[in-house]
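Presented below, as structure tokens, is a lone chain in the form predicted alone.
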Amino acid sequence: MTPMLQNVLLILVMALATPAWAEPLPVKEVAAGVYVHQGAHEDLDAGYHGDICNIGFVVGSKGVAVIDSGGTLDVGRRLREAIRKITDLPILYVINTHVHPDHIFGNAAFREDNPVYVGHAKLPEAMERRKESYMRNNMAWLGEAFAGSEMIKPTRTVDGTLELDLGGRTLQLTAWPPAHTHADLTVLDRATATLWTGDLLFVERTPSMDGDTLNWIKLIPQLKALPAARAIPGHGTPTEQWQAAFDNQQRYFQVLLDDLRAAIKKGVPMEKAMETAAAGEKAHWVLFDNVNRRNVNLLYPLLEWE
């Protein structure tokens, strides 16, 4: 065998034994070391890749930042891919938003860095409570993809607020009270002034509810009042134009509950009012109609007893 062959044979063995998670995430540096890879609008049951929510890195002179991991091991897999094109630098936290599966079960991936894994106080409660059914759920949703996934709780938590150094940049978290889920945090990175929101705040997908909405429509003026020049929405496009999408999602939340309040008023039934509440805003969102009804299905039997 020649050596040009061997090395022809050698080459087309390495890439048979490449596994798919090894090619990186695509990512787009929004601000100075801040890149961001941006998710597919899939609805969770439907279609579903594990790849739906922005998910991404911060890079200091000391190490990286990983916010939000993505839906399986593959997913983290291929974002710390991404992450070793751009520095070698070590990645130092793991920071988790909230417990929604699309942003946690990339985790695992970064477990031989033994990262500092970052989420609010409330977050590895909400992980145990859940961990049977997301487990379960995600295997029916993804069969083989999800394969090695699995749920890493934080080892560090946040009860209000924490800085976390990463050398040359400080990155700001903030705990924030029942909103989105129970369990929500923020990441303002100072150098940039780029906020990343978690699913507190959505842009151009339809906002999903789990947690308190009432509370989250009472927390939108202190989260616009955030000293940031961009967001990183949990999902949807980055935006400099964060505000006014922070007013958009209001603006949604209150025809859904003066629809619902209408609808309960005179006595239409959950079922009827899933098709009706909030139909005005289905031209401004995408995946509304699943979603909408989701939010309906949680809002309404609330409602009744106000």
Contents of the next structure:
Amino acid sequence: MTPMLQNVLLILVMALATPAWAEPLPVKEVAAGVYVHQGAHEDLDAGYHGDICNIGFVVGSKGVAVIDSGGTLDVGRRLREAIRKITDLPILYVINTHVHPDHIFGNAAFREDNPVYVGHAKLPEAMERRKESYMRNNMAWLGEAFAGSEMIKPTRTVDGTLELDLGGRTLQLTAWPPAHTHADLTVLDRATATLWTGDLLFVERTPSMDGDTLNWIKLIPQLKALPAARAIPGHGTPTEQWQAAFDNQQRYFQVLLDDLRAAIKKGVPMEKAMETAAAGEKAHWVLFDNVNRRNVNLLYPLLEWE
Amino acid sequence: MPTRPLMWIASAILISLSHSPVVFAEASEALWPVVKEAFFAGKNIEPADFIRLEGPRRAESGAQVPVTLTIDKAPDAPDAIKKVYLIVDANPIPLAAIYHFTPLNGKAQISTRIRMETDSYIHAVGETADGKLYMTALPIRAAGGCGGLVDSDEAAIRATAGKMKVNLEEPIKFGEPNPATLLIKHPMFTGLQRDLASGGYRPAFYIQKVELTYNGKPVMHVDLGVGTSEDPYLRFFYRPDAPGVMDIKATDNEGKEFTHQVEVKG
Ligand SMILES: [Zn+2]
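Could you drop in the structure for the form predicted together with the partner chain? We only have the form predicted alone so far.
Up next: the whole complex, starting with the chain shown before.
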């Protein structure tokens, strides 16, 4: 196919795929006034469509808080349409649970609402550090579907805890020490005891590592002690068995660490360890081969120095 | 080393490629002729089966891409490969390292971890004592290992830089090639990473040379570039004739020397 023809086709496909109005995302009310859109379990890589994590919103009597905005402007717009189908109240806050591109690149969809963008105290810095490579990679993965997506930094940051009043209900935000990333935030809706964990909890999808995994493991008992009746994980189905879900995650971490430490001790190189480490966990998780190999690539060089 | 002008040539090509409407980039064969001329101007390089490169088809992380280089020719053969250039065509600074082998390696094989900024061919170019050049190439898909921002605490980094760890695979077989791994704690700053505190670029700071001797005799040395990953990892072979001492000296680009000694017992 000539490049010219390819371009024409690309434009046609884009025109069909991006209607002028945004189709509202399907959302589910998992607790009174708490709505979640569950993304698909796709890898964050070529072939990714920008909609892989859990995003959603909480509605109070004064207004709405958005919790994560999706991986593209378009996904953010569709989330906004979903909100507008349910309420006309103002969108007061857009909260980002962490820096990963699948959670933040829909932020620009809410600019017209003039919300307070909220994140961990270290989130602005993390965004700045990754801006170039995130823009480049997401452009390569998503092409035109990434058009208009922007990195919008928090205008209010959380160091410790912060309460946000939505009218008749309060969200309690907690900033965590390095774990899944260096800037993880959880959101607890006190009214319904619903905990948005961000990617501190993975359900079904293989947990992916980036920040400080050894510290993440140490924080799990604290996370499990939060006064919640259900959790909305960063990826996977929201669940009332959320403490057991943390146990599953903990088990994967421990098996992987044990296997890697044993491999290093025996002189098994990293490339080999990618094939074998935590192999027994494969049946329990989706996207295991891709994500587990990346986790090995990250952890092995660190554990070599223990 | 002609890395400076080369960096800009490679960048120019990359920029022109990234502006094309191709959504899924792939390792480009277009870079090699330019890179080749910068390193080996006017020279003939023959493709060779006896130089092998192994690596992932798609790297899990551009920051630490594991690759293994093997020369299927004894290091004491008359036409032995004396040194091998490991080059990542599409990296802003393409040279990852130059490995200099001797017969005391017993076997010319190196496993290491390299940085890859984007999808690229990696080339291994071997040179004989009389200057003949041979090469092999391997495409690897990867992203984002060279640039970005560094936020690490300079003082803490400098305090641990140069720390070494050696693992000798046991039992030691005297008179035969034995594998060993060397790890060097070092940030290997590329000079292309932005610094949050200053807003500028963090100056390059990296291990430039590693020299290995056994009982005082040179076994191998490596000229490292910033294409070698943070905390450089080298798995190599050495052939001890008797129990003795392996000495490692690493020198950084500021001229600072670090030494480490391991006893090889019977
Ligand atoms: Zn994440």
